[in-house]
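Take a look at this single chain, the form predicted on its own, given in structure tokens.
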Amino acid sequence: MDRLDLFPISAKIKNDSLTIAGRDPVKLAEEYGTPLYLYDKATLEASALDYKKALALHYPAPASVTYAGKAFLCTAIAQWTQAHGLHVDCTGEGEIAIALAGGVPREHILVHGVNKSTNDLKSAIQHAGTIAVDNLTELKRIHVILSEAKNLSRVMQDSSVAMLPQSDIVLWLRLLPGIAVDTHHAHTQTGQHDSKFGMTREEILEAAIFCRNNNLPLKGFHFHQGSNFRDASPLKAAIELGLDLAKEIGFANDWHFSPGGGWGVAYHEDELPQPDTNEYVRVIAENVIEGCKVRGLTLPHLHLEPGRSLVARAGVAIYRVGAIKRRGNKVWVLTDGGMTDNLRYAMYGARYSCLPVTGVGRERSEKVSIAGPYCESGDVLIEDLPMPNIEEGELIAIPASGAYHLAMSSNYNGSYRPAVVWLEDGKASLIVRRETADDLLKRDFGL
């Protein structure tokens, strides 16, 4: 398959040379300096359109998507979701604040996270419509803090949370379902019964309990399988679990049902064609409408979460090429970036493919291993993958990272976060600039 296609959908080549959205990597790399991220907007909104097409044509009821904050947000992305309608997740209090700074509004923000923080509750209370609750513990937390809220008197100084009405945030509650999806690594299943996440059918109907005797405002149920998925089978098993709990607990109308997320994109050419986005929508919907039938449920807000699928191929890290080394067989390409903004590899042995910027044509004459500067055996961006004789100095440009690379990104060797541009229309806009080592000390006070 044409590792072309791994790329944004502008992506072409022109003269030998890769550009995107028209613009020429050499220039944005000479002006804004690597590493660099590079984010094309109409492969984006692209994205997003299947899912919306895919929803309409398949469930004939309310339905939304939710862009996963967790996967890269910086206050641009924030504005683009709402330019589209979309929800964002966000995951504490620093993602809540990023999505507010996008303009965002409260009813477009759901609150994840496993082991919430009272500040990352007062936060999602404040300023979110829905906190999906992962466990009892958090969700009695919710309930001591509702009911200070209540009680001017007992929230002397955090009038913000004091102002706030109960009726502003709808819970959901996480259902782990105990059935995993099946995926490259176990560090991306999140389903399967030891996991970390979410409540057993047992706690789920505790906590419905809960809610029903203190007024709390329950509207439905989370769960998610795992992460960069191309089979949705096992998703009925799981739907089917949260159907018969939804009609135990006797959800009626205006009730929301989220299925998760985690619908995987091509990483390597060996994983193409890209997974239909329509397949993945129609086995929910269909799953749904036909559970809801059966159990006289009436259908409920379909949330879904695509995560992955509808930002990591809008993205292209570009690294410079440094030093060369062979080691008999092996062969180091050795750049200017690696595990600090991109963790996929060495965390759970990701696999990526590669094109050099200029001289695309040139024929793959070797296999190459791609490495970062830094002082780890792991840092590692790719292994074997046939390229042509790169030389130093050269640019190189890795598709697909527009997902997990910066939002799981560190200092570490004191490194700088790389710059992240913009694309559209032919127009590049920084959107996030290259960290600096005065940032790196703006925390540091000394002794």
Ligand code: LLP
Second form
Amino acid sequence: MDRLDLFPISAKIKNDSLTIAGRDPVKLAEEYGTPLYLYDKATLEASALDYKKALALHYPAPASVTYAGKAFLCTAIAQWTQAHGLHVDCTGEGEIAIALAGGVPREHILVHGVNKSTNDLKSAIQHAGTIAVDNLTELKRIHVILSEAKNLSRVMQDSSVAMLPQSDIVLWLRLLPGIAVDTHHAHTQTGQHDSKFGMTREEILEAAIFCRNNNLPLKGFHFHQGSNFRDASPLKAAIELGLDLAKEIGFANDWHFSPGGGWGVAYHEDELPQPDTNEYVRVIAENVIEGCKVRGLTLPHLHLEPGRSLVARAGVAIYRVGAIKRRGNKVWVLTDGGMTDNLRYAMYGARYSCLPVTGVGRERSEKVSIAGPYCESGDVLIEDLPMPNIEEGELIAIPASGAYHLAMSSNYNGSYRPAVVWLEDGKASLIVRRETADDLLKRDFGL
Ligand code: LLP
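Just the form predicted on its own so far, so send over the form predicted in complex with this ligand.
Following is the full complex, with the preceding chain placed first.
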């Protein structure tokens, strides 16, 4: 398969140069500077459509696609989700604020997170439709916050004080299934038995009793086994476990079930073809349908929570090459971005690919390693990838850069986070501007 297939679906080679959505990255780099992140709307739409079509095909009851905001959230992306009726998974009050800025309504906001702070919980109760409760302590804190709000509004009889309405918040419990998926790296596993995420079977049952005794609106379950897998079969056992618990707790009508997200994408040509979303959805839907039938359960409202598989391929990172160093067998191509905008090689040993923006057809004559400008030997983007003889000053493009890059970015070495440009039908719009020194100093007051 071709490296180009890792890029957005609108990517083409014209006159031996890369174009995305009909736009020339050379011109975009001149206008917005580098490093630069480009997001292709056509790719986002196609991935969202794949999920919707697969759900319509395989699942006969209500179902929703929830975009995992942790993959990358900004106001424009939040607005885009609403143009497609997606729900948005927010981790804590910061992401809730971004979702609200993008016009995401309460009923579309789902709040996740381990050990959510009181502020996260208050923000969730105020603005979200659903909280996925991670642990018993958190559940008890939610109960306290809800009771205080209720008492306050009763005493004050003042709707402006009654900011925390109990009526429309819904709770799910996060199950730790104790079943791993193959995600290529231990740091992207969440469902294995010793993980920090979620509740064991016994804790879930205790939480369900607590909800019943305290009249809390428990409506469903969630689990998330890990991120970037392409074999959906371990989900079957976790689904069984979830449905057993649903039966034991007595979920009847109007209940919700979310087997999380985690479906993978291809980052390197060795991993092509792209994982098939239809297959992932089919495995989940068929197992939920069959499992409910066997247990005499009503079909739940099914929620899928993709992050990476919606947004990773839509994003491309453009860097300008500075110096090139030859050291033993290594050819170091040094760029103007690296671990501060893409931590994934340093954190997970993630393997990426790359194309030069111009002269794409040149023979891939040597293996190069691409590294950033930061004071850290792990500031590497790619190691030993066959590439043409790259020259200083050239632009290079790294595909599959849309998820967990900018979302995990930092200001290490006082670096500025890159600008983000949205590409749609040949139009380019700046959706997040590059940081400046003023941004770095904004919350730094000195002595
Ligand atoms: N739902 C929950 C509750 C999650 O925790 C996550 C991801 C998702 C959905 C979406 O997973 P996705 O479909 O994007 O794989 N930084 C790592 C990934 C961490 C994922 C954390 N949770 C990486 O760069 O690979």
